[in-house]
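A lone chain, given as structure tokens: the form predicted alone.
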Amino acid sequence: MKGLALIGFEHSVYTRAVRMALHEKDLAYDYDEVDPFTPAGQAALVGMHPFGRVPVLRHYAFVLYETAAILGYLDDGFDAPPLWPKGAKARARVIQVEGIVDSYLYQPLVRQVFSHGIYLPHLGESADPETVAAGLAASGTVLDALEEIAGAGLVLNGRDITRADCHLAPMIDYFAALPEARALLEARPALAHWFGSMAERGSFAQTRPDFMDRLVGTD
């Protein structure tokens, strides 16, 4: 134990991104499940996250939130294997992918396609088909941008695992759970190859929410 504790929500793609990094670096950690969508969860996050979100990492007395910051801290603060590639170009691509994920991918692919196409129906709540359609329509530009990066091979190559892989994989996993979305992914061969390689990693399987295996299987 290295004094690490993660506060997260199992269904959160950002929590899973941090958990994947912890697994890739073989770091032991305590885990506290907190649902930020409940009053109890919000109460538990007081003093740790001013915006009431997850994940939050504690390392002894040091408390850190924001996924990109946590991933960077884990990589800088602990031993190999590194999740930060060598070379200025590859490192720039990692930062670029993380920016694409947070700025352009999360809303259409996760909040629209996955939430309304898979997650809300799973919870028995009402979902909006038009929101799914809007997310699918917006996903093409995002997937094309990632396809270009994956095709170049500096990152998202399925071999050299970086923070970008951990940041992106949980969101693509959710997105691809919908058959129409999976078809869009598979139309981008470099990105589809990357995702297939990630799906075979222990960090991916060990952090996948149980409900995903029940809904869409493990293929």
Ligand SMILES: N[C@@H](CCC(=O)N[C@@H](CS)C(=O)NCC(=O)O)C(=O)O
Contents of the next structure:
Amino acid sequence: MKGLALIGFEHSVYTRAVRMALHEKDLAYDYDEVDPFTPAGQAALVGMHPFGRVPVLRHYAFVLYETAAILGYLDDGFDAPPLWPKGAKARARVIQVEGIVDSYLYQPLVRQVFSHGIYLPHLGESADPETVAAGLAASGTVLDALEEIAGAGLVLNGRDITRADCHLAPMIDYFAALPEARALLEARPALAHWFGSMAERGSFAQTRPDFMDRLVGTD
Ligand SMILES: N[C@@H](CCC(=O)N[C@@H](CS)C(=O)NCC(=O)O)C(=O)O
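To test you: the structure above is the form predicted alone. What is the structure of the form predicted in complex with this ligand?
The next block holds the full complex; its first chain is the one shown before.
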């Protein structure tokens, strides 16, 4: 067990990013489900995450939040396979992709397009079509940036899995669940090829929330 415990939420893309890395590195861990969108979940996160979010990783007494930091810790602190490429340029691209995901992608592609286009309707809650449209409109720049990086081939190449692949794949999976969004992804051939390769990995399939398979199938 190596003293690892993950506090996460099953439907959280950030939680899934960490689970993918744990799976890729073949690390066993305990798992505590905490829904950060409920008062009970917020109460459970007090003392672990000052911003009330998931995931949180515990390694014995060491507590860590922020997905990029968790992915780095799992990669550096545990045995191969590495999720960190060789070479300064490829490493810089990994950090760049993780920055793009957190700063420019999560909000429009996940919180706007996926939440309002797929998730809230699935839960029977009210969703806003204008929010979906705003997210789709904002997604082009993000996808173009990732297409350029994937096309250059140092990372997001479908061969050498890195922390960036784990960080990004769950979010593209959610985004592409909406047909209009899927078309935007498929218009970017390098990124679409990368996503197709990710979708074939055990770490992707085994961490995918069940409702996604029911809603959009497994391709
Ligand atoms: N910067 C954080 C973001 C984590 C995050 O936003 N997690 C979402 C779930 S995917 C969350 O906990 N949201 C709760 C909220 O917004 O109140 C990270 O890298 O871990």
